[in-house]
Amino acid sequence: MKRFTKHTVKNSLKRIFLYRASLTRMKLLGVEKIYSYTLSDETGVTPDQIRKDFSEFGITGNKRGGYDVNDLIDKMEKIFHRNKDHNLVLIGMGNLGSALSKYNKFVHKSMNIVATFDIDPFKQKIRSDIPVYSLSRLKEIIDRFKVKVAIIAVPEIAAQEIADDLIKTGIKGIINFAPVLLKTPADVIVNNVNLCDELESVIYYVHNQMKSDSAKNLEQLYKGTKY
């Protein structure tokens, strides 16, 4: 049975991303040992929460003697299965898809876009490091490279049909950049990335902060006024 799917990355996993980034930066600075309160200063997360997150993901260490930075990073990498390569396919080679296909950080994190697909015959003829195929070869390529995760960067009107085709080939995870919720079976993970929504959320918080700052300034002004 298909259902509207919106996979929400849980907060603890988001914090693991944050810890890993901070630890990687500290490693470059030559730091070898770290305490939860030091990582708290770097990330803004309380030491208790850090230890809870570590426990949830099976990350252990000597909190009294400090955590080994390299060991922490290695354990976090295992959470994301960085010990092996992950082949991906990307559907849609418009402006967004083209930019994603050239994003070199994917390779650094063992994520390889092995093929892209587009309905435009002209794009299929363009020579590039990553080949652009016709959608008719979707199953062939996915089977060949044992792909389980796909990126959708197509117009809204085509997204559901593309998702259906991907699922038929055995795809189990979809990163969806199309501004639409996809209907998928329960065993397929979908993470929707809507850039407009992300920008609007930032705009919302910026204006709220500006209102708050303005209210504080007025309050201070009234307090300083003598009658």
The other form holds:
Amino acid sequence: MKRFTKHTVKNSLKRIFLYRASLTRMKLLGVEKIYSYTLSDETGVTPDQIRKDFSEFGITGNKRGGYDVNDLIDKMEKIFHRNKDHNLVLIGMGNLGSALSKYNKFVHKSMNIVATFDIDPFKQKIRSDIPVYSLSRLKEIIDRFKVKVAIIAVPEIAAQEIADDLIKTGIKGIINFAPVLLKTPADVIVNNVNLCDELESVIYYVHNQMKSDSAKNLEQLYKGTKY
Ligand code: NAD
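I would like to compare: after the form predicted on its own, may I see the structure of the form predicted together with nicotinamide-adenine-dinucleotide?
Next comes the full complex, this chain leading.
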């Protein structure tokens, strides 16, 4: 049955990204052992929360003697299945799709965009580093490369139809850039990425911060005033 997808990335998983980034930086600085309170200083997450997150993802370690940085990074990489390659397809080779298809960090992380698709025949190029196919070849290519995850970068109006077609071919995970809430079966994971929402959340916090700073300044001003 189709429904509005509710899959959002859990906060604990987002924190694992944060820990991994921080640990990777420490590894570069030559740090070998780390305690949860050190990781807490680096990430702003409480040591209790860090231990809870580690336990949720089965990350164990010697709390007294500290955690081994390399071991922690390895365990985090395993959470994201970094030990194997993941083939991806991308639909919509416009401004965003073309930029994403050229982003080489995906490859470094074993995520390979093996094929892209576009409705526009002028954009279809089979003989290219990352081929751009017509949608009529969606199933054939997805089957050939055993693709399970797709990126949608088509206009809002086309996104649901593309999602339906992808799901029919066996796609189980979608990263959706189109500003639309996709309806998908319960066993399909959808992660909506919306830069406008991200920007609005930063704007919200910046304004809140400014409001609270000016309230503090006023308070200081009144405190210093003698009647
Ligand atoms: P664009 O118009 O440059 O590119 C869209 C591409 O999709 C075009 O190449 C077009 O030919 C192709 N297309 C259209 N219908 C199609 C279909 N049915 N099947 C296959 N291909 C199809 O647009 P853009 O700026 O690259 O944006 C793409 C999408 O991403 C839009 O939905 C936009 O709103 C969204 N977007 C999201 C973010 C974000 O942060 N989430 C940022 C920018 C853009």
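Residue numbers count along the first chain shown, from 1. So that the term is clear: the rigid core is the largest set of C-alpha atoms that superpose within 1.5 Å between two forms. This one's a predicted model, so the numbers in the text were calculated from it and none came from an experiment.
A.B. asks: Align on the rigid core first; then say whether the Cα of Ala99 has moved by at least 2 Å between the two forms.
C.D. replies: It does not reach a 2 Å shift.
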